[in-house]
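First comes one chain, alone, set out as structure tokens in the form predicted alone.
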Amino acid sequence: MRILALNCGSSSIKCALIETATSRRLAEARIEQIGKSKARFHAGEKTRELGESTSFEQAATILLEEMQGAAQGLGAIQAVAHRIVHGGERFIQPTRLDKATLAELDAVSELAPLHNLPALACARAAMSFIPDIEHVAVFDTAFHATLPTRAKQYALPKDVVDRFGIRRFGFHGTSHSHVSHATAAHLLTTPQQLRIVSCHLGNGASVTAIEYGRSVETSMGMTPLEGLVMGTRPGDVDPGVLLELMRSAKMNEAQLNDLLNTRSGLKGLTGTNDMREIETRASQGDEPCRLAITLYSHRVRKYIGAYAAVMGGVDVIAFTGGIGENSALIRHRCTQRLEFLGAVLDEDRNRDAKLSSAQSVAQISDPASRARIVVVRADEELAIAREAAVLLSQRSQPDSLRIPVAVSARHAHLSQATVERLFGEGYQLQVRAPLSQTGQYAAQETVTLIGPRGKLAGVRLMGPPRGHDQIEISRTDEFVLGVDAPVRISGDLNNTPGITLEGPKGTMTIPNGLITARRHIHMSPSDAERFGVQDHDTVEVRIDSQGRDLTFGDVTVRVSPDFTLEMHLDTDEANAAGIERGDKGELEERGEVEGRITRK
């Protein structure tokens, strides 16, 4: 499919015409500059002047110009894709755009004043400009709604968070999730075997922890204005200099906006948001420069060593943005100090790294170290087409298809050998009914969990017995047991914490395996071709149920041979969804793929 990507940033845009099947640039251009007096048009040789009188829209038709004379003999344009950096609550998937969605968004707006606003007039320039294609909206913040509620809520009291729709939304999520890939795919694996924490630095700045695939932690907040030092954002600061600043300098609500989104970060310290400046005037002895540096890159390497706490470790240290790809003294400055995480930066390769089309990843770590450090090459148009793309090529799903829905309580997967310690010697589980995946079957036997705070009785065990103990349990169940157990898929027991057992023979401490299980589907790959998924893609699911309606995020699927189709949650989940026996879903694609679970 050949699609237009317009990427509209805060005083810029670019736009690419790609081919997604072979993932070719056709034709780009870019302007820079827009309503300022060095506004500047680039397509390959050609190069011209606008001015500062040059308007977003204005800046969008010229583009738009340009891109249909350069697809004349390529073939059509067939659809145009929006970079719109906040979503809001509501846009967390690529979106066809028409009159009420930019009504919507133009609700969200002033949650990020220099990028959204620039990027719907665009987007209403594109569509008037070219009405009879599709125009899709690509959303920064939507690569972050798996955030988990412990990183994505502020401790504010809850009717206020309710009230006025507060948390942390978290930016640049093109850009982390092709770091991801890319990554992925140069290493010659997939993002859900690695924990990688991606720094895009570039005028605005972020650092993503990616766990196995997933945003976990993101350094932006409810706005861009939190976390890194940015071009002319100051990143995190006090909120009582804020209260000072209105306090003492009288400030409004005008002037603090100006402050923290035009005039501090780099700029604030040095008069300038342009790092090769910066680091040029630094080497020949600019101490408010040398200051510059020094916080920038402080700044950054305490967001990695975080966010490898959170992820309990880290596999790659990733670096992308105008920043990131190019300055070798940057990414050194960054990564010292690391060796701890396992992490050493190879000098020669850091100094020598350069990125093409044909090379967009370059590995800078020692060949020994045990966490990779990388240089990707951003390419956000290729991504914004690409999640187009699988919008508007979806398939309707067959009525006919449904996914059976299964509750799933409390229960625990045991060692042999644990069940003898628990059981007596020799001991053999004893099946009490069978369930729906080949070769399982709950058990007679129940254990007691035993926590630092109470007491789970009753818990039953799943047969046959497997390598490693993992223990499953509700959010519900956390609370009483006095534990925190993390939300993951079956077998992922790394950095799990462990929880004492008690049987009819002896009571043992299991030191690790307790999980929250992640809510999942099992299929065969029979199913996931008609379903047209793969094993580890993310669904959402829609619970139509009578005044209880839910929309239940982060499904993940699971392909196996020996699956047999059916969704598994939590009784917690079930209850909030009101979902009872024999309740079945269908699925079906919507930008990424969407589940929908539809009572029958």
Contents of the next structure:
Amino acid sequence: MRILALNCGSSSIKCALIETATSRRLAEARIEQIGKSKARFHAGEKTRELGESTSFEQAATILLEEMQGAAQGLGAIQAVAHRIVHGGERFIQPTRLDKATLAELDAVSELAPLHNLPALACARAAMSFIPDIEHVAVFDTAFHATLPTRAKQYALPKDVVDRFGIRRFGFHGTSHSHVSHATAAHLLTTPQQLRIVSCHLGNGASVTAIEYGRSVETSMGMTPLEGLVMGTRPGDVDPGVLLELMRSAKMNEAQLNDLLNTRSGLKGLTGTNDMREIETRASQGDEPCRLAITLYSHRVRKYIGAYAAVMGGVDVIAFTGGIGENSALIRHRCTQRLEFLGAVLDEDRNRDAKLSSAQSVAQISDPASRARIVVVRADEELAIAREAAVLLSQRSQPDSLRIPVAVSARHAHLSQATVERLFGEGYQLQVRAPLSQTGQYAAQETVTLIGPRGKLAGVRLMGPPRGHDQIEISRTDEFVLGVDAPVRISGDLNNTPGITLEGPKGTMTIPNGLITARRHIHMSPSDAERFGVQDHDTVEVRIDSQGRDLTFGDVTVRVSPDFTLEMHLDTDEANAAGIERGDKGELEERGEVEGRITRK
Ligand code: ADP
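Write the structure block of the form predicted together with adenosine-5'-diphosphate (ADP) for the protein whose form predicted alone appears above.
What follows is the entire complex, opening with the chain shown before.
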């Protein structure tokens, strides 16, 4: 596919027309220093001044005109891929852009104002300039969808986290993903064989721990402010400092925003965010510039060590981005004293490392170094174009068979009579959260299951009450309780065992109803038609979960007009397939992977 990738940064737009089948750049152009007097357009040999008043929309239009001209004779542009830094909770995976999606993205843009606002302006300009083809947003957060909960979550109260959607997302995903693939290809292996600490050091900067192909920890958090020292952002700051500035300097939100996004980092320390200038001034004895280099490299080194600890070791330390690719001095300082990790820099190779389109990865470690140190040429445009192509090729398949996966924790459906035995006469279940299937909800109430061997407390009730009691547990729960729960589809309770239930107002033993839920997919009749399946068909579903791929057999199809397309697995099954459980609710948590049906 010929895809035009538009990579809009905080002060620049880079674009490239890419033939994704061959990864070839057919044409490229860029505009730098947008909004400044030094704003400049570059395309091959061509270059021209643009002036301070050129907006992002205008810059995008200039580039699109250039690219359309360049594309003539190469074949039409088939789609445009846009890099969008933050898609909030809702947009993680590549997404087709339309007016509604743009409006939703506007709403989350304050989470990454430096980047999202210009990128969305660019996207709008491009969509009106080339309206008849697909426009796809690729999010910087996507690669970090694999972050485990321990790396994703802040230690804040659950109600605050849930109410405001507070979590770590991570950024520079396309760049870190490219680093992992390009490094593995250079070392004649696959990302699944390597533990990589990837350092993207550009104007924005972040480090990611990529453990056998998956992002497991990353230095940017809910917004691109956390972590490393950056061009104009400070990275890690004690949150108490902000409270202090609000208290003593009476800073308001806008002032803090400005301080943290545009006046800190290298610029705050030295007056400029240009590392070249900082290095030059440091070599002439400028103290603030010397300090900036020390602080900058110390922070990177600290993260490298921490991420090696997170992964239990490191095989590759990779540098990319404007500073990572070009500054031998910063690479030297960041990798000093890392011998204990088995990483030894070769000073000559480091100094002489030169990247080009022909050589996109250079090794700069000593040949005897156990861990390799490499420099990788950033190619975010290629990574964006590739991700968009994957989405578009799925869409163009006549019968795309992807389905979302939800994970069900142990739970109980009770009759109203049983509810009253356990919670008191006339008791009505209280709604805690609606489930994806119409009318169903997770109740606020929980019960304790008591088996011959052990107990399980906090088992969530589902509402509304049903005609029969039905308790759904996993295989692991069977061991804890000391019971056998046959694998059954919901409602098929003949010859199932019972169990003792304990509630706040009573205990009772139900005669039957204890099951392990049979794997199943809910779908509407139109979904069934699209998939070519019928109610009660048995299918296989392949889960591609990066590192724990698994094909589930014996999956029952359930069709009803009330159903929303979703496969349900229990926690044991989800763990076996490496499906990350989300942070919301306790019964149905959407997996971060999708399944693909293959008919038996
Ligand atoms: P962005 O995050 O905006 O894409 P880049 O990846 O282009 O930024 O990185 C910009 C940074 O790279 C600037 O601080 C610039 O000074 C620095 N840089 C570029 N070339 C060199 C060089 N030869 N030596 C040191 N720093 C460099």
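Residue numbers count along the first chain shown, from 1. In this text, rigid core is short for the largest set of C-alphas that superpose within 1.5 Å between two forms. This is a predicted model, so every value here is computed, not measured.
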**Message:** For L514, does the CA position differ by 2 Å or more between these two forms when the superposition is done on the rigid core?
**Reply:** yes
- Query: If we fit on the core, is the Cα of G503 displaced 2 Å or more between these two forms?
  - Reply: yes
